[in-house]
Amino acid sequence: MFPRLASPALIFTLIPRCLGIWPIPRSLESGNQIIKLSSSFDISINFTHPPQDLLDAVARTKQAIQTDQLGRLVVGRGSTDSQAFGSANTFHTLVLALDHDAPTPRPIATEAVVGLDTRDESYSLSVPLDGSAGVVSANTTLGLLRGLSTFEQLWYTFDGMIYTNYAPLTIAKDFPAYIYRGFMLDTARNFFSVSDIKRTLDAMYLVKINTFHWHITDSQSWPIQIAQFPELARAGAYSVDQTFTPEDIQDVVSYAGERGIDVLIEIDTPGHTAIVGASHPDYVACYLSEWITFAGEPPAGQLRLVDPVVANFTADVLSAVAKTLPSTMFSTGGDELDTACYSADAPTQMNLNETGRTLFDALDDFTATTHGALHALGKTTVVWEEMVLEYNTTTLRNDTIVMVWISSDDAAAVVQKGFRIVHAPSNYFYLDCGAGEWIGNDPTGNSWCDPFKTWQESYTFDPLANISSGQESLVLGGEQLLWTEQSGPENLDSIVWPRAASSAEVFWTGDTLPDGFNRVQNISEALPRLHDVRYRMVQRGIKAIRLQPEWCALRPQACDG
């Protein structure tokens, strides 16, 4: 189904039945012979003084090839590949170039967090056939790394013979098709361990997702230790061994920037902070209140927005935790204002009527409060979809990104607005959906955003749905989420992955397949590329849930129906 160019000794194809890199290249001309690798194999850099942490990541690499110890996908797991070892030729060196006018080599962790318009991830990759050194080259060291995230993904083990049969493979240039590519996690319903966190950002780095959404508090509990406020963690999490200390949210920022993960942190504000109440009742108007009446799920509770005091706490609060973040973004939330609650809440209304304000107008002062503080750290704000289309912030900066949450046909109207968007649509992107009604006394009940979002509904996303030409450039990516009601420690890796990993293949590879076909009409051509990397997740230690019985993954095609 692939057009190649054939000889006797070897076939070339743009896509290989099989060849298990995800996401796939953009570009990429691969034939089908076996080289061996090297048992003294070495990947070397060909410019002086490599930063620390691409050199770390070179030290990864070879680790990986060595210990993911992957039979291939194929009936007898690689064994009629073994009978081509001893005339193969084999591969020694792996060489990692930056383009001759590439500018002085800085640190992965500090290209993985510039500005998303200046951020570049592209590389070209070359493994010869004949056993000569093979190429990584790029403008960055961000560049390199992804380069050999792909590079990890060619070979496999047999017999303790590791090995690609894919040779002689060339990637003249691949780079992201959205410069924006997240997966969110929830860690205020549940608690997650910064093990946890750094499971997940190994698989992220494996498919080349380069966002972390760090959703760390919500009106459930408040986590993160900040140093000067310490009343919220005090006060507001599940126990002291459940916090985030400076020193965690730091090591997860360094652990994520050396795998050219950006960290971007969202303290949702003003509503999803009953939490707050906890150590500052005052703060919070319908604090312990009737949940069925004022929130969407419990507990009740949101900022007190109207009272200038509240916003200057929280802008105070929002800033403390921004300034020590090397992101460029940071989110504020702003999603599922209750307005019966604020309705209700005498202060609220007194406050109002006194100053002569609608709730929207106020809003619109707490958001110029807490906005223009992280504007001032030289921060781009980051907010959910309301805030544009349902409560028209105007205190909203044009280059505030906007989550689109509710409904993927929301997108549109967004970037009719003139605001950059990141696709998070529950239809297509919310990896709890599907599991059932979690509130209690409700036993026929089901999750509010049912069905299961499988692999195959998130691969056909379309990001420029309803989207002119014009406004193509607004949009950035998107991201799959995990809101965790009903997920914890036990269940994270088989929820996440490898669903997540579709939306990668998305925004990195875009609409068109590099052998020319459309992404959305080839969904059984990734699925054995999806069960390779899943079954390589596993190899490392992340539980990937099963997409098929083994039978069916041995036989790529077979069970398509």
Second form
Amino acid sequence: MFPRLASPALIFTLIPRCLGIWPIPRSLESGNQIIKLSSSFDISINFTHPPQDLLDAVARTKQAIQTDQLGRLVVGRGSTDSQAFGSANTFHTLVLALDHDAPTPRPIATEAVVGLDTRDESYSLSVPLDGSAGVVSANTTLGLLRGLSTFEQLWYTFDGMIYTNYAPLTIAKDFPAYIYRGFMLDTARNFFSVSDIKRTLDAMYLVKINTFHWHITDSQSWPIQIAQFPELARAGAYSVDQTFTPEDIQDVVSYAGERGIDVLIEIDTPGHTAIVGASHPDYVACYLSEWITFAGEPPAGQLRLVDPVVANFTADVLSAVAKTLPSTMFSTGGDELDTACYSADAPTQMNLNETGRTLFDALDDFTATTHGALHALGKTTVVWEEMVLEYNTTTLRNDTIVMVWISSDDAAAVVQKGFRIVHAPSNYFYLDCGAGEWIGNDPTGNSWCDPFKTWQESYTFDPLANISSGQESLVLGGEQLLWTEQSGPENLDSIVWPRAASSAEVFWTGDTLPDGFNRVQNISEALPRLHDVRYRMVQRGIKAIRLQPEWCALRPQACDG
Amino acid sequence: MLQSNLLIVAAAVSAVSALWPLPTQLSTGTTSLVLASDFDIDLSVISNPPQDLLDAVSRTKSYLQTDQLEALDVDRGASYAQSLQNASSLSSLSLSFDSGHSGDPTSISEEVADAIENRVEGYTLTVPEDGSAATIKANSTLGLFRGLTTFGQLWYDLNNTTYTVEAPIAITDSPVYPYRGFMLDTARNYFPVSDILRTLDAMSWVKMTTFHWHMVDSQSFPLEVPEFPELSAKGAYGSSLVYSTDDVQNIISYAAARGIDVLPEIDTPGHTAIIAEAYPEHVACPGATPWATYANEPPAGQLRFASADTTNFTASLISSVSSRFPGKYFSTGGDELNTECYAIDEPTQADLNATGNTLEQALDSFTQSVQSVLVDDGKTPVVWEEMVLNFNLTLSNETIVMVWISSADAAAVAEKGFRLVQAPSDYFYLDCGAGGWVGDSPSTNSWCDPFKTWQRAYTFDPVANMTDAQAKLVIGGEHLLWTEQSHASNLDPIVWPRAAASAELFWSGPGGNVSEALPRLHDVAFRMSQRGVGAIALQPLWCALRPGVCDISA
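Okay, that one was the form predicted alone. Can I see the form predicted together with the partner chain too?
To see the whole picture, the full complex is given below, headed by that same chain.
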């Protein structure tokens, strides 16, 4: 009924035929023929000793293809496709192959946590038109898993028939432009259950996000139970029910690992630690003092970093957690240190006078202690940008990974100091922005990081902006983040998805789309695919929101500005 | 030292921590009282109690069992354990009519279908401290129902004991404004009936009176109209994404039993592009591009109101829909008319040439025809503000005008003598602040940025810049959800608890203090969550358990 905005010819060149794949592979050739999925469709593995988590992944893929039941996002939801079902070939088998024979291939969960410089997620995929077997091949089980997540996104359902209309399809080689593609969840401002986290990991898997940055504690609550320090959660969790036991942590770590996701736990120090005062009041400066003077948000309180006892305690806490985790990375935080808090703290001032140190000298010593303990466990330490740009911490090891959050403008300065970075800038990737002031008694207050960061804004992020040539390799990737002052299980899915898929494509696909177009200039092409992955998420029980009226979702480009 | 400060703060605000909207008169004590295990609600003095009152009583008793809400303080009520052991227990709540009431009672549903000025929502509630029977008295069944809602908010749970620590309680309550609404747009995206029913439940818990149902729009026509079956057959998103006549009756009766009138809206003559799927002859500029020239959002297309055929079609469509709603009010919309669309529409230009009418004159006769059908059916028409402020139209004096573009427009509407509902985008639009949704526009923000916090809505002044006489024309207000970016997946979190802010504003009256209100609003949100409505956290739980401590002034 309604004419499209652009001419048909223009639409044809702008929209790749694979509307469904997110992130879009780096190489892609596809046709527009329909093949049907056989009712006896199977995935076979052509090598011996496949690890159990690969078998499990195969089973999940087979299950998802059956249960997604996604109608193609066009007017009629695939009714026109059905006219070709009678003459279409049937697809019976997908074969998984390893490019290099290994006597015992390593589990996905192992490949997912190897050092960033050796992680291999590449794969190739073919789906022939004639009904012969398709193939996913890769160097690693992790690569095979990435191929499976692509394969799952090819299929639609109409009237009980599972089919794709993108045959023949060839992905000669797909591999990520950036090795770090993350999502951060804060489980301290408000608590989230293990099942909430697992559902989030499922969605992350679908869009090939490979790192779950778990901001597990903060000033408001300490939900993580640590066997050696039971008092922290006993006094600091919101309730016994709102804690993560060591078993819960292992459960999340294995669930993530099986889905190709590394778990980067952050215990933010020395700021953002007021809640430690609930069990160790002597360790915390300005505990519950007037927050507006001594903290970025309530409650006030920071570890007394000048005190060697506190530094050793902190190192022991971090080690106790870090040593239970397979990841090579661990974050000690380091953001938003409030110096007024320490200026007003008599024990801190006394110590500084006695030792003749400045506060930042003392922070250096504190960091040497905590990071030293983590390095002894073989961990690479991760910190927020202030540790490099504001506190001039001199004891950071060269391989420290720095997260840029305050502004995207700060990335170049961190790289210039020679550190590897993860892009997490509030002006592009903070999912909580734009929901208004949450502090009480402030009727006209807005979100500090207004406005809301749309998926479109995130999608146009340039990871290499102002990065000197020759230093591009210091950019590991990036992540979208959810700080949870105004979030809980009730709005987790709706605030995160599908928006967080935006950076997943930025950092997987990079600057150039498989058809040669520039990503940033083609958000109009991206939207139909993002709708598609969003609708697929909903079919899988993830409450991703609508980005537009359904009228627009069924008519690519018709609602462009 | 700080600990004792916290205690003082807590003591100062916890006295009425549960009730939302705040009753107009309230006194509470400090005596603990527990609910007896055989607690019951007694209607024996009411002859022939209506079925919907009996059902409301059952629901109230059920909530008392299932809410299981722990007090929102640091120890979640554990410090009351000792006093609860020795507390009296309440075994009965007695409902009765005041002396002003006579004859067999009318049902809640009948009372909410009455004209808004005739509705009686006031009640008195007492809960003695000694365990003797609590009472609710009212002059109407609707009033008894409002009292039950208040009673259900008094109770907390500690280790399976249901208790209050604020007995004795005495409440005399009635609303300041009779219209307290929530609007949902079910056309940009479709919402299943179950979502609407759940929303009606939440609305009733905060004593809202009106579900303003923006049923159709340019993007889809999900309403089944038996006289015009093609509208939904061709205009709904799918055959299962339709509100059947049974669905509509279900929604109406579910709402009415909960003290809520359904105000249906069929937006005309703009916002009607989708009608072209079934009746292309009635729609000007369907799908015209660029859409931005011919519509505020895609797709373009508006009813050919200069056409006599289209006028008759619209009048009989409105009549068909209106006849299925028992309420006194019906909205014909009237917002965002795009004149460019008519300028390029040849049939419209031909009609105007033939009659010698201007576009505005044609709109006037269209509006009169459509409105007269409603008036003949005994309905009061409701329109958006443009019909009064942008066009010189002949409208019945009874017409109710919804102010949406800006709160600054309310006084002008009142000056023209119309009753009005406050629905200003700068205070009550729940969709604002979620970024631009139009495609291919990376740095576009929400047109009505920023996000409207509950605090902003709560501080709205319904009678700003009005004379006393004009102020009397304000019948209330509503929060609204336009659903370009909403769907079942984010309905609850985008609406609750924010929409409760206007529910209290228009029940208890303006001038409330946001610092005092926040702990009670937390309480409402947590209780909603216990009852299966996904209200969001307004703050970290740390703050919710420590009233006042996360205020900017703390």
